[in-house]
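Single chain ahead, by itself, as structure tokens, in the form predicted alone.
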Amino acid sequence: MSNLLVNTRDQRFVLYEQLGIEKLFAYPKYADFSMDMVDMVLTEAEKFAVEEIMPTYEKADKEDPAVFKDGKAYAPKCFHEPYNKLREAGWYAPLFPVEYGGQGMPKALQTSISELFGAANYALMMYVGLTLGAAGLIIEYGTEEQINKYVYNMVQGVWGGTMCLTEPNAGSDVGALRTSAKRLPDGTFSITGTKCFISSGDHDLTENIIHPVLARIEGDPPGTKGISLFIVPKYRVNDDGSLGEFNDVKTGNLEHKMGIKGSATATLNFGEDGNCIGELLGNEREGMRIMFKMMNEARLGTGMQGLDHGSAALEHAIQYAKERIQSRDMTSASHEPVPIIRHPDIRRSLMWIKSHVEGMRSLNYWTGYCIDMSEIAETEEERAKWDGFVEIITPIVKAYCSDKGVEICSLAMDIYGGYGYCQEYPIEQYLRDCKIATIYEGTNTIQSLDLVFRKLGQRKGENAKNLLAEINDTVAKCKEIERLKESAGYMEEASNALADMMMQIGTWLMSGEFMSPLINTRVFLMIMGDVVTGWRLMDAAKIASEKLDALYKEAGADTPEAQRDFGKDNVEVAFYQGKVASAKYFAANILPTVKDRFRVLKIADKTCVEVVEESFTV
């Protein structure tokens, strides 16, 4: 029975059958884990998501959002109980090392938990994610004193955390920030400035909030090279760990947003009264380099937001399509009304959504697995390979999954018809909540610039070559499977077109032709996203096909008719048939467009930049 959030059978397929997560347990870092433990974790996470988190989803949006009153910010009242239960039940920081209060869980497994909790209520989980991101920075770059002072309370969820980059005048141009840091005699800094759009910026879920703040030390050069990073708590922390006086971090307002209304998105004013104290984190003028660690983690989390909402939208749309009775089946002679899932266009829409959700799930989980493999790598060459996958995939995960998440929620709304546009059903909220993922943590255009101008050429193109090699290896294996041979051909053509387009971009850049790639970076990223998503689906179909052959042989189902009937009666057979169907649908309907879409990019049309600005309006 569906939990209306995530297909947990597909979660287990990706973790157990596609990634083979048990391979990690052979290494000392994860030796305490077992498949039984993983299965128990997934079962309990599903239960917690459904029973504790999901009931807050609609309430925090329509009845009990985050509010700003009398100069103070308050999280939704309904968030307090599940937030505290997250802490008490050990769900708060499963990825963190045991010595800091976490469970030392593999990233691939933590990603599956994140999907369940995020699909239940992403706005609630933002309070957790921002805190852990900030704590991770302090662990990696902080002094022992700073770790002892801040990290343990953050990992336990007693204190919150944020990421303070954006300013009203600067926006995505972080180098234009105006927040300043003045040296004080004791080695600390006086912080003055304003940050806006700060997720979890102020609230009452925790007794203190620790802000990593980007600022420029007086006298340091302009631009990003002159930026440093500071730890700025809402309340100062005494040497014995107790809370001290208010640190002059005042909340100006909470934003009134289209979605994620349970998330307190604040404007923060630092040092209005000249009494805000910050501690330098890491070295001076290395703020952007340090903050990029948290930003990259946040970008992976934002990609998950697209998956989370897309997954829940799919589960709801399937249920609705099975229950909604309307119009006759136009493929039969009967005039009796049928569930709309019997209508061809609805089935096409559901298959489009299903294939994208499954491909995105596999892509996100595989990225987590790459992080795990990097951490247990036994040679520098091996570590560089896994790190390289993460580097080149991160902007795709963020931008592709968030863009597709919005498309998925919109198409799911179409399946509902007029009811989907009404608040009676949750689809309209999924669509509203999902949209922000394309904008924050670096807009999707910024992600595409990062991919084209930085990531494709990293390590002299080795990361891109390794990714293409993985795709081509899957193609070769699928060509040996009769039912996948045609789909493998589409995958091969798309992979070759991607390699060719990468070469074209390299040619443009080496010749000093920057405008053509600048205009089309986002388009390129989305097409490359289709290719890697198709690859993950084909890899899954290869495994599913092998399982089907064994099941068919055991049951004596040796004809297409018998195999189809077998799928109607056996849930495992139906699941594996669905995996093959997702790959074949994506291969036939999405991948053949890749070559032509790249051909359009090669035309290098510059009309949009050559036309005079006055022509955009009259």
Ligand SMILES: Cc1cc2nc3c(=O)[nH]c(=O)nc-3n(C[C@H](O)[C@H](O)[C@H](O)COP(=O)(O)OP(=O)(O)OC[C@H]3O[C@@H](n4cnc5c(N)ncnc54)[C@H](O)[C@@H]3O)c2cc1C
Given for the second form:
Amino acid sequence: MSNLLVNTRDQRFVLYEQLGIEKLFAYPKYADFSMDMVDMVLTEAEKFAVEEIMPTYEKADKEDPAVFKDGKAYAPKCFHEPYNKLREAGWYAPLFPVEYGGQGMPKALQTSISELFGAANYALMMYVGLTLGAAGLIIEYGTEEQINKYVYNMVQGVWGGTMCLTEPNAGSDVGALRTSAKRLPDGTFSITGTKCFISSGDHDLTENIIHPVLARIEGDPPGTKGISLFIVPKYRVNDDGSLGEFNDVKTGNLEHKMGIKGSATATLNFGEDGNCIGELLGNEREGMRIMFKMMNEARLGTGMQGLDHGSAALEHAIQYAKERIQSRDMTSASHEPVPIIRHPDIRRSLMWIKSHVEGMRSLNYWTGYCIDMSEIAETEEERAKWDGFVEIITPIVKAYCSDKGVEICSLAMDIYGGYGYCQEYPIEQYLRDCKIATIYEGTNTIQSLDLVFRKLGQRKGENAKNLLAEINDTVAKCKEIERLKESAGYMEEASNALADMMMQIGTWLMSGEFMSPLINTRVFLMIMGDVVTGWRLMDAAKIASEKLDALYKEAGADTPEAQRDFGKDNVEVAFYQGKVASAKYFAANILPTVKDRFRVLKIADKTCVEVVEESFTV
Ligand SMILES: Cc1cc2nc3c(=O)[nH]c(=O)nc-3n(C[C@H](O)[C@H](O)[C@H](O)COP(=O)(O)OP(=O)(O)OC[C@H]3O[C@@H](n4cnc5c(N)ncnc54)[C@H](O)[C@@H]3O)c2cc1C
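Starting from the form predicted alone shown above, please give the structure in the form predicted in complex with this ligand.
Below is the whole assembly, all chains and molecules, this chain first.
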């Protein structure tokens, strides 16, 4: 029976059969892991997600959101118990090295846990994610003293963490920030300024909150080059590790938002009374470079948000479509109403959602796997290759998965009809909760600018070439499989069109023609996202197809009718048939549009920028 959050059979397929996570355990870094352990972790994580986290989902949205009262911010009351259980049961920081209190888990495996927990309640998991992101920054760039002072309590979830970039007049343009840092005689800094929209900025889940804050040291140059990063605790920390005095970080308010209402989004005023002390993290004027470590991780986490909500919406929509009886089957003589899953349009919608969710799942887990492979790489060349995949895929994971998450939830709502729009079903909340993922962590437009203007040309285009080579390798293998031949043809055409479009962008940029790519960076990213998602699905279908051949042979199911009947009786056969169907559907319905959509980009119509601003009226 479905847990209504995530298809755990598909999780296992991606981890075990597609990525072959077991290969990682041959390396010393992951030698303590085994497949039995992975299976147990997934089973227990599912249980925890369903029993401890999921019950808070609707509650924190409708009755018990984060609130600001009498100058203090509070997380939902219902978050305290699962938050503490996450800590006590060892689910808080599985990815972190053992010496800091984590479990040293591979990223690919941790991604699957995070999908379960995020699908159960993303808003709750944001408190954890931001804390660990901030702790990771201190581990990588902090002094030994800073690590000892802050990290252990953060990795245990005793203290929280945030990321403080945005200001009222510095959103996408972080370089415009005004928060300032004044040198103090003891080497610390006095911080003054206002940060807005800070997730987990203030709440009562932890006894202290450690803010990494971007600010400009007085006298440093304008723009991003002059930005430094500071550790600014809500309460100062004494030398013996105990909590000291309040550090003049005042909460102005919490935002009233469309979704993720359990997440406390705060305006923070640093140094209103001139008494806020920050410690420099890393070198002066390297704040942006350092913060990018956390931002890149958070971008992958935000892409996961699209998958998490999309996955939960899919599971709910399948259940509803099987239960809801409405209208007759127009292909049958009977006038009896049928479950709506029998209507071809509902089937098409479910197939569209299923293929996207499975493709996004595989893409996210593969990205985790690339991070793992980079960490255990034995040569610099190998490491550069795996890092290169992560670099080029990060803006796509963030923007494609979050945009598709919204489309998925919207389509799932259509499957519910009018009931989907009403609060008695969770779809409307999934749709509201997932929308923010397209905006925060750098809007999806900012991601697409990063992809087109930075990532495509990185390492002289080597990362892009390596990705295309992986796709073409899958195409070649799928062409050898009769049931995937046609799909492989669509994939090949889409991959060639992508390579061609990348060349066109390169030509534009080299000739100083920036407007043509600038207008359409976001459109380009989404098309490239379709190509890589199609690739992950084709790769999965190749494996599923081999499994089906073996199962059919064993059962003597050698006609299409016998194989179809086999799928009706056997859940494993149905699962693999579903994997092949996802790839075939995506290949035949999405990939053939790639070439034409790129043709539109090549036309590079500039009407939107040529028309005078006044024509937009108002
Ligand atoms: C719920 C929530 C939680 C958040 N959490 C955090 C947090 O924890 N920490 C934090 O620091 N921030 C956080 N943010 C802030 C978030 O990252 C910003 O809202 C976001 O980066 C956009 O900035 P902005 O809102 O100022 O929009 P603007 O930067 O004003 O952008 C407005 C529009 O203009 C577009 N635009 C801007 N510049 C360009 C350009 N160069 N080219 C093309 N288009 C452009 C944008 O894409 C957008 O569509 C959060 C925001 C929300 C709503």
